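Next up is one chain by itself, shown in structure tokens, the form predicted on its own.
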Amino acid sequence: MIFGEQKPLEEVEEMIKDCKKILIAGCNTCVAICFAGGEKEVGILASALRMRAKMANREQEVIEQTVQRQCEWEFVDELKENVEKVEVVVSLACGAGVQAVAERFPRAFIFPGLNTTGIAITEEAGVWAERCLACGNCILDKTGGICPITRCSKGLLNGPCGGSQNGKCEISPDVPCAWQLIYDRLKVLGKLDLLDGIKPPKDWSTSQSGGPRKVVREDLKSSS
């Protein structure tokens, strides 16, 4: 999933401090998991809006909406009403769901409420962990289902560096090294053999130093 943290109270509080009339907006999906930007956080981050222009004197309407995801249009469109009576909208979606409703309404100011920082797993309970960047070249069948690209501090292919030691990264005891991860995943599954030779290097084309990425499949794109 996209994970993100929602930005500091008074940071978004300056982004509005000008307006009269503001929408927060929520995404029900992604960062709802991660208690960042669903209803309940949308509900939590209007109501200190409220309080903190009340203190300030400051006349100001917050209005709150959620929908179920800010990155396809049939949901997006069902901000229409609101975004049409607002001088701001703050999202609390993902950086592509801000860029989506700044996209299908381009004369309304989009703030963004959240810091994206990336696609996670949840490790436990209150714990999301980065693994994936997103590159568009998994190798992840030559390394045991381990991204070293996400979990290497270095992004190293062809295994630890010089300053990992006792299985841990070199900065911080509490990082393990990746490639001391791969190794024992390998050996557990009999496939150390996949460490053979050396991995040419990484084509970066198929990530963002290519330009902004996209997919089309022509066989589900509308006929009309």
Contents of the next structure:
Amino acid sequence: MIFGEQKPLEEVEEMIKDCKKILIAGCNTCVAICFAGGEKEVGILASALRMRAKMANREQEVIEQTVQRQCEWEFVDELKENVEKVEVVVSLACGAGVQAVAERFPRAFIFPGLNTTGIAITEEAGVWAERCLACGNCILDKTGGICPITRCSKGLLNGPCGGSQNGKCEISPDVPCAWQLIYDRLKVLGKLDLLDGIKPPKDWSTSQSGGPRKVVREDLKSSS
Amino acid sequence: MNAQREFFEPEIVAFCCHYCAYAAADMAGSMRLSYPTNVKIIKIPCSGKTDVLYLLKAFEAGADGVFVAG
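Right, the form predicted on its own is done; let's see the coordinates for the form predicted together with its partner chain.
What follows is the entire complex, opening with the chain shown before.
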């Protein structure tokens, strides 16, 4: 899922301080799972902003609405009525959601309430960890299901580097060395031969380095 | 609620567990024991039902203090 963190309250407050009526728009999919931008977080942020406004003697109305997904038009359209009522929308969706709302409502001001971090798994309750950089050319078949692009701090294709110490990365003792993980796993799987040879440089044109990506499925597109 | 008074009396919202704290308050009532009127009790099925939103809403509505008893 996409994961992220809410921006500090002060930063959100600064964005909206001159507005009279604000909509806090939540997204009940990925960012709800990481407790950053779902219905509950929308309620908490809206409540906090209302209290801040009151304490600062600002005349401000903060309304709330959460849709199932802010990255699909069908759900974004549910925001229409409230978007038209307010001066500004603070979206607690990921960057894609914020932009989808902006695209759908060209005359509305849409501000981000989250910092989108990336694609993660829930390691345990309250812990989300990045697992995929969406490079567009997956190599997990060659690395025992552990992504060195994401999990090696240097993104090395031929690791480990000299900074690997006792299975940890030199950037922090809390960060496991991805190449140690890969080695350990391939050993268990009896596939250490996958590490023979040198992996050639990766084609990064499929990543964001090649420009914004787009997938088009002609078989699924509407004919109109 | 936070009006200027000679003596500041805070308005307190108490979220009380149905099975213990609320029952205790109920018992106090049946024993004709009084407690300050500025404590407003809200019964919840369990103190585990407490949610940060409940606390915020109480403050937003003007409470000076909120406590959870359970």
